[in-house]
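In the block that follows, a single chain appears as structure tokens, in the form predicted on its own.
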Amino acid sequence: MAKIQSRKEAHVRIAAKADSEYLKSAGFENIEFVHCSLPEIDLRKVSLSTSFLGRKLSSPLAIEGMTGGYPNASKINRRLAQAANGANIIFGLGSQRAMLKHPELAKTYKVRDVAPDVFLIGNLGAVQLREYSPKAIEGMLKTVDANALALHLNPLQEAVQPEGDLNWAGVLHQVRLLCDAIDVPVIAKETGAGISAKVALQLKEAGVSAINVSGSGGTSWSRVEYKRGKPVPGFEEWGIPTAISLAQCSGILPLIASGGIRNGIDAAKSIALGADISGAARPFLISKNPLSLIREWEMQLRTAMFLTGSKDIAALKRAPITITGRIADSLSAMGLSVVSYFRR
């Protein structure tokens, strides 16, 4: 148990530092809104409200899953969950594998006493599905009273992690079996390397309810692992930038954007690219006042909507944008029409 706790604590400690991030960006600097100098709406009446997987939310934001499984994780989860509850946005837990192995660690994930109404997403690695039955996973979710399950896809991290799970054969089949067996929605979530359209379609066919693209440009988990040990070098910058992953996966399933989202303007751009929810982890982890940071992001998002003439989230999804530079080049190489985003 001490080994699990030590690894979990090291992950959070390293991820909180600026040098844990990708050197390449998520791509949002190549996305620009077309400014509307005659918006014809009242800024004060711009609506951020939205729905996701049947839950009404005050804004399309999420505090992404980060931690659990060691003593100080409880304090972090409760602090962030309380902020998310106060703002009526989504909150995600870190991987719950530790509590499946050691049930006494469940208390580090429990937040319902301080966040009774938050939309709470549980978390487990997809590669671990061979170890645990759907009944055990349902029990894990009920213990924390989760509304959904994020199955995280982290082959990059596992490949470079000293104690990583390297056998990914048959994982998609296990995902399908779990989706058929449990009642809560399953969200397929990458961990910083992005999801391609091909994989998104496979996940849809397997029965997942939504996708969190979690592209490159934010925390680099391969870089985090390099700081823990001596794995295979050279993969610090591996992955699909978030902006590209969003454009590829748009329209396949409901989408959460994460990976390098660093303010409400990035969130607005991610929604214009096809996301339904925009989330982040590190900015809230290091914030002294996460609820205040949520409000700041909401004001930035609302102002961006006003300046594009978007009265609500549905209108923001149709707001014209220009895509240039490396993101435009990559999307064009994939056969995706860049100009269609400007002409809508």
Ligand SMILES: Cc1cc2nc3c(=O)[nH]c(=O)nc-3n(C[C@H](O)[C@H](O)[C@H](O)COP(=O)(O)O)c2cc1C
Contents of the next structure:
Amino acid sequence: MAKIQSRKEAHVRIAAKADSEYLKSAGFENIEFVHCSLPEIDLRKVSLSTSFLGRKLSSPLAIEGMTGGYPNASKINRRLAQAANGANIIFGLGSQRAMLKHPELAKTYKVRDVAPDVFLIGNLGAVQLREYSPKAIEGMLKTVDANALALHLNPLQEAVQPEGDLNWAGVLHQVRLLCDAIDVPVIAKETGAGISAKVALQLKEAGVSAINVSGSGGTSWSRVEYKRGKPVPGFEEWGIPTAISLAQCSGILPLIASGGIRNGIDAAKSIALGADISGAARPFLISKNPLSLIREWEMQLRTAMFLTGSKDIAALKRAPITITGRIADSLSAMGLSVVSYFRR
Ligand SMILES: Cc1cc2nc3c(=O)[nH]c(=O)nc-3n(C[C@H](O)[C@H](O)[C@H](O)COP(=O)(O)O)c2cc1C
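Switching conditions: you have the form predicted on its own, so give me the form predicted together with the ligand.
Let's see the whole complex now, leading with the same chain.
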């Protein structure tokens, strides 16, 4: 098996273990909805439907990109894509670099025969843009029939792993060239260390269509890399917690929350913090029945909406929340108003 393939396989094996997560949380325990004792709506009529990049979805959930490029990845992608298709939510593929290098691996990413209607997001590392032309990337997306491209920004993972890409000079320029050249919408995505407002604004200016904050508090890539090799130690807890990254990036571009979202209540809180879509990777990787996990999260989301008197996703976005503890401290230190989330 080629190096890139065995690396992808090791990532899935290690990330599936419980101790591959951050010790620090994504921050959702510091976010509380203000309970509403008079919801004045019918729980059964609460609507989870929404739209993202022009596509109507049954609920604002996503299974985040994880894998591809080795034989067993095909099974994982197809199983998860089928569940996402059944629920009409978003599904993401893992990095497609392996299929750019070895075109015969394209089949490990192909899911359209089992997920004909799913909103499918392709995936590539932004640091790899120097190696591949926009035309090659368009071809890569066409091969799997993707609706959008997630361009992942993972400098933490690259910096700590033995075979990482260390030269990140000029990446923003490459992102701009790609956005100018291709018709498919580009989503800039972290892989667990979070995106700041400053970076989100730079990405917007470069032409990306959406941001996936993928903050810290869930899967820790430096922890996964530590278990795999001999990386630079000490960065297991590095990164912007998801709740903080969301509050920073809210309102800049359409926004996906991920990184430590572990149930439908976390998903509801992420939406109240500004997300349009709430996604997760590891929980679906380890789930025995991904479709029933989606249904459970939807039920939790719907119940949280009922208990805040929110009849739809637009109303949930305005539901009052309190932000306390370390998340409030961080936001205040950045000059963001915590009380504005309560008084709305
Ligand atoms: C096994 C595994 C493989 C992943 N591979 C990729 C990848 O190829 N590209 C990418 O953008 N993100 C990748 N991620 C990151 C996830 O998409 C997500 O941003 C991150 O894991 C945070 O979500 P979580 O805490 O729910 O796992 C991977 C995550 C896992 C668990």
